[in-house]
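One chain comes next, on its own, written as structure tokens: the form predicted on its own.
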Amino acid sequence: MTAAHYRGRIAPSPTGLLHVGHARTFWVAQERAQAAGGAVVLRNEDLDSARFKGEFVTAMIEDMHWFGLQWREGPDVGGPFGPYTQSERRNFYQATFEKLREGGWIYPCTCSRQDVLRALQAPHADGEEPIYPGTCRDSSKFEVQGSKLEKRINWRFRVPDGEAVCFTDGGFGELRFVAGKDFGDFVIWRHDDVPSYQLAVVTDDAAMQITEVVRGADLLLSTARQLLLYRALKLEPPAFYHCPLMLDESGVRLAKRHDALSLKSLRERGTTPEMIRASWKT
């Protein structure tokens, strides 16, 4: 399989059931990939040990397999781009991380999350990085050593303030984000030795020759950071597609913490995933 060919994903994280939200975003991406003649892969993102629950990777599966979902690659099935379970993959991270760090778009920071926010005395979208103040930017005051240090520090990419982040997206048109207005210096390696999100998804999306991105619409700030990395490690970025939130009742974006529309819920009250897909067209 080469990148000629289209190649999607679904990514969900072990923290939680997955909801009716999850099941129309996945459906979207299986949809565009079997529209396209091409693949869907699975990954396991169980970065976040402190959510993680291996419960709930055994039950992702069985709802996704019960909605309907079909996957040609993942962590059940194998595939030639494996390991399919970001546990596993940490020596895929740690390489990205040397090349930002050696290429110097990466530097050292010490300040806590409350530091930021203590800093900004502003608010910020809720589950959005807040956008960081430039404390450490000038990293000659540490004294590095290879990538460690001897604090526990998290490691941010400096990215071009004032520069417009502009991509086409499938589902939203054409999009514009100004670095360090719309997002500043964001974290891509954790104080506790984890790779974060944004570095680790680049890392997999592009190791693994997704041509695709199909995801919901909260990441869409995301999307605009992680263009930043692609160029800086001079790959070749997917296209995007990021679907619009589902909601409940109170105009509250779905979240896992809503057990009631859980598919493992809805199927033991006797929902069928034909009902559910139905119910997205009305």
Ligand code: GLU
Second form
Amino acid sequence: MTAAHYRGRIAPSPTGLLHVGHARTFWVAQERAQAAGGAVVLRNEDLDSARFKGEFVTAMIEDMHWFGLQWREGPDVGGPFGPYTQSERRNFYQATFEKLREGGWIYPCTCSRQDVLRALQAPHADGEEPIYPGTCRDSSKFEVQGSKLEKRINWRFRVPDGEAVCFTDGGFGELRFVAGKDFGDFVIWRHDDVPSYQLAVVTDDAAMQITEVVRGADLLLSTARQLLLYRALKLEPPAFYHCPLMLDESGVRLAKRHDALSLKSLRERGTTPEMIRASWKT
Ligand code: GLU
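Right, the form predicted on its own is done, so what does the form predicted in complex with glutamic acid (GLU) look like?
To see the whole picture, the full complex is given below, headed by that same chain.
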């Protein structure tokens, strides 16, 4: 990859206030882009309308400016790969969905969340979705008429059971996850007619010509899923760089509920971005 071609991205979801964990990941993304002579794109990942709030879009842009983050393209500044707000990109997601459906990569699933949980043999890892037991995988128990718009249907990607998905991560080195063991058939389009995070992020990173994805280590398994999507769609995947997660003093992963560590409340208490960055070095 030539330096001039490096394109990174910052992709917050406006479901709460940004905290120091986000700031660190975004800062790494910016530093890596600058070191490669490239730039980052800002993408507003507002697909989850149940959890998304308009006020957080304004707040996150304000917090990111305050922190010293700069993006060359984004919802507030425009750019050649817009729109940069996921809720305005439905036609892109629909096109990806059709490709996957035509290629036979996905199948309709009528299991409820409860069904999936009940079929589990062991409790799943914290925060990760349960491995789908495959109930509807080869089912002919119902005819799908029409499309994804049909109620109660989740469309799932059929993972190649037993296959190892391997990649070299810029931060963690060589990684290997096994399809069907570390993660199962995952949702591509939700029963409430919303594209899934996995589908949207692959569609957007490819369409926006992102060359390296920098994000938190909580998304490592999602990267493995996404690599399968890139392959199914015959798209070149970007490079990946995962940042270690920030923990609070009791070892719990920072989340948007950690209000005291939000950039907004730190700013209000007189903390400066320089002080925050200095604290990462200790
Ligand atoms: N929007 C996602 C989040 O805030 C990040 C997705 C990504 O970096 O791929 O959790």
